[in-house]
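First comes one chain, alone, set out as structure tokens in the form predicted on its own.
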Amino acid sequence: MIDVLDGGISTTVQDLGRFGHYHIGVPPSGAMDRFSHEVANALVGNEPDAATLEMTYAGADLRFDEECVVALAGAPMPARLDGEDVPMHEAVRVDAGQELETEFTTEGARTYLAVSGGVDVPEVMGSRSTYTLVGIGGHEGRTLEAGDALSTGENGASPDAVVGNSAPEAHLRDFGKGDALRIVVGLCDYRLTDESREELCDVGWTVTPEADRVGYRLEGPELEFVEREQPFGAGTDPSNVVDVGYPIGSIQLPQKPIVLMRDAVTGGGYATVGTVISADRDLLAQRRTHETVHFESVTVEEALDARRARREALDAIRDALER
């Protein structure tokens, strides 16, 4: 069992998410940064959908009940474990009784503590994540907070064959380069005057303080819409179409962007013109508050390159650690 002493700024339990339930208005919801989440899985031994803690900003305070082994992936985060510093991305011994403080991110902004046997809370339509719009998955659908208890799963790896883990930084991804983001144009651009849709990945994007797990929204410049006459069945706004399913990662525009991430509602009537590659949403999800955000267009064949290597990293890292 593990207490929870401070549950942090916004700490959920996530896993890698419900799929099948998008025609009935279900996000996927699971780790905004799925590679983080599997790297520390593979650290402490789990299969790569065990329910990891996703800790945003700050993270959560935790004593631990039994003997474990914990690990830490994604921004780094300072931590201590009764008083002793915890490096990031190794797997780490805890004996029973032990408790572990951790603090603010250094940069990105989502840091995952992965615990041997997994997280094991109840999975609501196949999965553990936390849903918290609706309230559903998780520790009762919500945030963590002071006084909770959590389980963890019975099938956790040995320690002694865990403990010392250590991914190597080769394969791990650099949070604060601040690469653009690999975007396929489609969908609603036509809606886009010819000048906006160059702008869309000529200028850089700011991440408001209103960025959070169903949507980044960014500030730059207005973009500006072709004139039409209304098509029937769309709003009066320049920026409505007839409504449309959206993608996850895809590039909604009621005037301004926002990218819907895994929490997002699945459809409406605003022009979407773009997606997020998969390969980089895990980035976009480490971008904090106040940075920058800059586009870059590619086909879907380069997409599919991008995430096909990104799978082979997180391949060679869990290679790495079986050896």
The other form holds:
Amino acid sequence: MIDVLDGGISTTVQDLGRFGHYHIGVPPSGAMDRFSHEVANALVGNEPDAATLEMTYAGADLRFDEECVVALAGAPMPARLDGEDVPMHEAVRVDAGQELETEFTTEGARTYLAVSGGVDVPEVMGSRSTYTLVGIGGHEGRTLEAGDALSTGENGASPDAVVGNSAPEAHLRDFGKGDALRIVVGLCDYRLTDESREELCDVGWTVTPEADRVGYRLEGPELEFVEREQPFGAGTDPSNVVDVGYPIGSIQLPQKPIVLMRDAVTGGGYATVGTVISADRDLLAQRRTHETVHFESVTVEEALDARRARREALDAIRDALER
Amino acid sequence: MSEARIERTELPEPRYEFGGDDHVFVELDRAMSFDANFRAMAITQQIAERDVEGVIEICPANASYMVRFDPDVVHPEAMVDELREIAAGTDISEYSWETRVVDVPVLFRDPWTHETLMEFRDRHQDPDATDLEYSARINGFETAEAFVDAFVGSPHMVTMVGFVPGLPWCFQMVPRSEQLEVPKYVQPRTATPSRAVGFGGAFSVVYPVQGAGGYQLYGRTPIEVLDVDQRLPDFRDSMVFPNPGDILNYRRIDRETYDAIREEVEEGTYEYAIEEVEFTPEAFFEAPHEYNEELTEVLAR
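Write the structure block of the form predicted in complex with its partner chain for the protein whose form predicted on its own appears above.
Expanding to the full complex; the earlier chain stays at the top.
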């Protein structure tokens, strides 16, 4: 058992996500930064889909009732185990009764804590991920609070083999605050004027405090829509289209852009104008409030190259570890 | 009214668009029509039946559809080729599907949505009217009551489920000249009661949970569209009740009936009035009012 002493700001149980239910309005949920989630799991010898704790900005304080191995990955977060510093991206042995204390992330937004065997909560629709809006998955469908207790599973890995595992720095992803997030422009981008379509990738967008698992609301210049007589059923606002399904990572434009994240609404009537590529959604999930986001338009082939590079980095980390 | 037909809509060339490297969005038309929606439903049913390799999500929408796939299994261009091929082999004239006609009792002008809409008057086109009064006026009705008559006068088909789990978008099954249409709020509300019945664009919706929303608010139903704990008998197989293609028949009820149904729902005993039917687009297009009457009569039996 893991006893939660302090839940932090927003800590939830997440795995790779819940699939096959989009058509009835159920978004995938799952780790916002899947790369870091997978790294944390790899360090303790778990499969990629084992459930981890996703801690946002300020982490949780936990007491472990039994011996296990844990690892932190993602946003650097100072942590101590019974007073001893816990390094990032390294598998650490925990004895029964030890307490883990964490502080605020020093950069980035989300830190993943993997525990050997994974966090064992019941699967809902094929996933352990928490989706708080309707309260399903994870621990009672909500963020963790003091007093909660979590079970862990078994992964068969020998603690002696995995303790000390450390992810090679060279393959870890740099949060690259200055780097542009790559997007494929399209979907309903015909709604934008040529100037605004260019502006989308030319200007810096500021992450507002309304940036969470549902979406990242961005602040920047007002984008202009092409004037038209609205098609039947769309509604009157120039940003309205006849309701469509929203891709995860898509940028919708109620006026100011919102990038839809893993707990997003699955569809609606706002024009979507492009989509953050699969490889870069992890990076957006690590942007903090008031940081700046730039978009760069890429082709689908370039997006596939980036996806491959991300996968190769994960494979290289896994290959470098003992199991 | 009996000679009214549903005019067929000539659809433009579909637009295939990539959502990043792992989604394809297919816009069948920019305007809503039964042709566009039935085509989206027929194509997505075909994708599901063929069990297309690499497909992770199949999401039919109002006049479009979306597929999420694994680009490590299927190249995005190959995915589009496959979708084009499926579309070429799908003709809604030869299509029919098994669906359900469902009774949806609604307390119009209920106290809960009224309180909410009054709270957000500053985000509305017409702050001095209620949402019903405003909708009635811009659709050319003398009274709000006459607007409600039209709203409940013909059933609404579920043309898309989404936004949040279980929210049905419904398109009323009448010829275009009789379709109601309203704008969404100028600025979305931050609150909407659960089970509120709303209308925006040409779509009625039932909000599954309390949350944000931008549709005009008319009333509240005592029945659930989402039951996370699956306590109610009709939620045995899924926590979400509506499916694309379902036909909802809104019915006016009074407060007493609302409370009585609500009590049964809360006790977990309420059973939905549902009839299974075979829906045939051709027959519906030809004589929608007669067709609807037959559909809704089965509920009265």
